[in-house]
Amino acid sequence: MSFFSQAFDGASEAALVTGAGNGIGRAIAQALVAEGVRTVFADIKAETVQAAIAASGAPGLCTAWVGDLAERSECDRLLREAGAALGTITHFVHSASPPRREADHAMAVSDETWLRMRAVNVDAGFHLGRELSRALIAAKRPGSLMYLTSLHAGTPRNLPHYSTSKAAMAMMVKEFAKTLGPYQIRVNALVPGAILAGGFVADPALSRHVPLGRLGQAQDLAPLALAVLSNRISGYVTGAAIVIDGGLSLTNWFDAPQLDL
């Protein structure tokens, strides 16, 4: 039997995607689907998330969940909501990031936006896989976790909250893998290179630098999210971070920002 035509266990395996409603995660939920996975698609927007739903191709799979995972309140309504619908989580991914604009340079980001950033990204990272993570121990079930980070985890971005955010994600996955490997909860990042999803815009010229000639789309990133959250086909595979970036990190396009002081 091939390993890709059973990656998942449909009828025990059940998986938590925020940020489902655009971009990366949308993308990766709708895999989930088409692999028979039952997936909650969690997002901010109610129209993004029914609409990510609706083109799916199997909705019968698909849970809605509308909420801001910047409250801690609204991340354990999620975790409540998405056990009563479909049990025991065994595949997280977690997507969800705030918009970014490129004015929010380190003289200019405001306090809201630092903390929101952080917020999203890594507190309610950290509660849902740790929480999550806890419900699989008590089940005594395997489980994969997936954090998306960013080239920008180790490189400036000229967006500070956004980088240094990630940053933190990245350590988050290393220290989640180690506590988690014995209890076999695998976790691992992707680490998208541009990708033009989610409502990041790029200047086309940018192309230039990636060797493969292109920009990412967010199918670009899916056929792998699916491969490492399996855990027969990656179950030797915790703590990796997988560049998904056409080769765009061996160079370094950015400038240093244009400060009005």
Ligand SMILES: NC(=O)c1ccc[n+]([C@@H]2O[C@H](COP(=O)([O-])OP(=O)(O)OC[C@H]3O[C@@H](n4cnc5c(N)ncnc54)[C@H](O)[C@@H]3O)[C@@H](O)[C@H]2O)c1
Contents of the next structure:
Amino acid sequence: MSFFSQAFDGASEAALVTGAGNGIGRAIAQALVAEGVRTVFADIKAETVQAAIAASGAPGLCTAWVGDLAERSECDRLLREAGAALGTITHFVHSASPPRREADHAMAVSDETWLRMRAVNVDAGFHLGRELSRALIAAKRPGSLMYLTSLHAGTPRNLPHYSTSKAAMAMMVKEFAKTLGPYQIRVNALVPGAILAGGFVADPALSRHVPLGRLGQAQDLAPLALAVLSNRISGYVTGAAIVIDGGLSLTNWFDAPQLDL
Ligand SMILES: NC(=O)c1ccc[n+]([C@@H]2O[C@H](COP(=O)([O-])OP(=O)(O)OC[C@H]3O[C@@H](n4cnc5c(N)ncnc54)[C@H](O)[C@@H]3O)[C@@H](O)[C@H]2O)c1
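With the form predicted alone already on screen, would you show the form predicted in complex with the ligand?
Once more the chain from above appears, this time first in line as the rest of the complex follows.
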């Protein structure tokens, strides 16, 4: 039997991806529908959601949802509308995150920016994950939740609202994984390095520090994200933080050795 030709069951499984209008969320949502999974594309920007669906190759499997996940009432509307459109959501990806601005260092970031980052990354991530899990437990269905965290859950980024929210998400994944494991709901973190997507303005010099020699693309993450989401491929993986960074996290102040080959 091939594991990879049937990673998902399109008839019974359905997905919700936040931040699906751009970058990593968009790549994962499009990859899910390419595997035949009915998927809600949720984002705050209507035009990018429509563009992501139009470019997905399977618009009939896509449901658009537009709203501000910083608002609890909007999160609840998303839960209601996703359930009405697709029934029980078995796979959840939380990729939405407000823009990061380099000017927002510890002595400059405003209360509003701090709260909004936490509201989308942590509060919405927790509320959506918990309520989707409640529905899965009630339906006696297995599930898979994935949170996009960051290498900056563990190292400073000069953006304290961002790094602290990612650190909170990293622990949220572990709390959920332990609590929900007995119900066969797996919860994992995907930890990107430097990925050229909307949320990250790259310094070209950074690629010098990536052992694989280049910055990442959103499409680099989608196959591994699907493998981890799939209960058939990764049915015994939960509470994991899977780094996908071209080796960036191996960087320290020593350069790689010059090999005399
Ligand atoms: N790009 C990277 O290098 C990188 C590195 C580490 C972690 N990450 C994480 O991966 C995830 C995706 O990153 P990306 O670079 O693709 O980001 P991105 O900015 O390209 O996409 C994020 C999406 O979230 C949406 N969004 C923002 N606020 C929202 C809100 N209030 N309600 C609904 N949608 C909202 C945006 O409109 C956007 O489409 C983020 O959680 C980010 O922190 C990215």
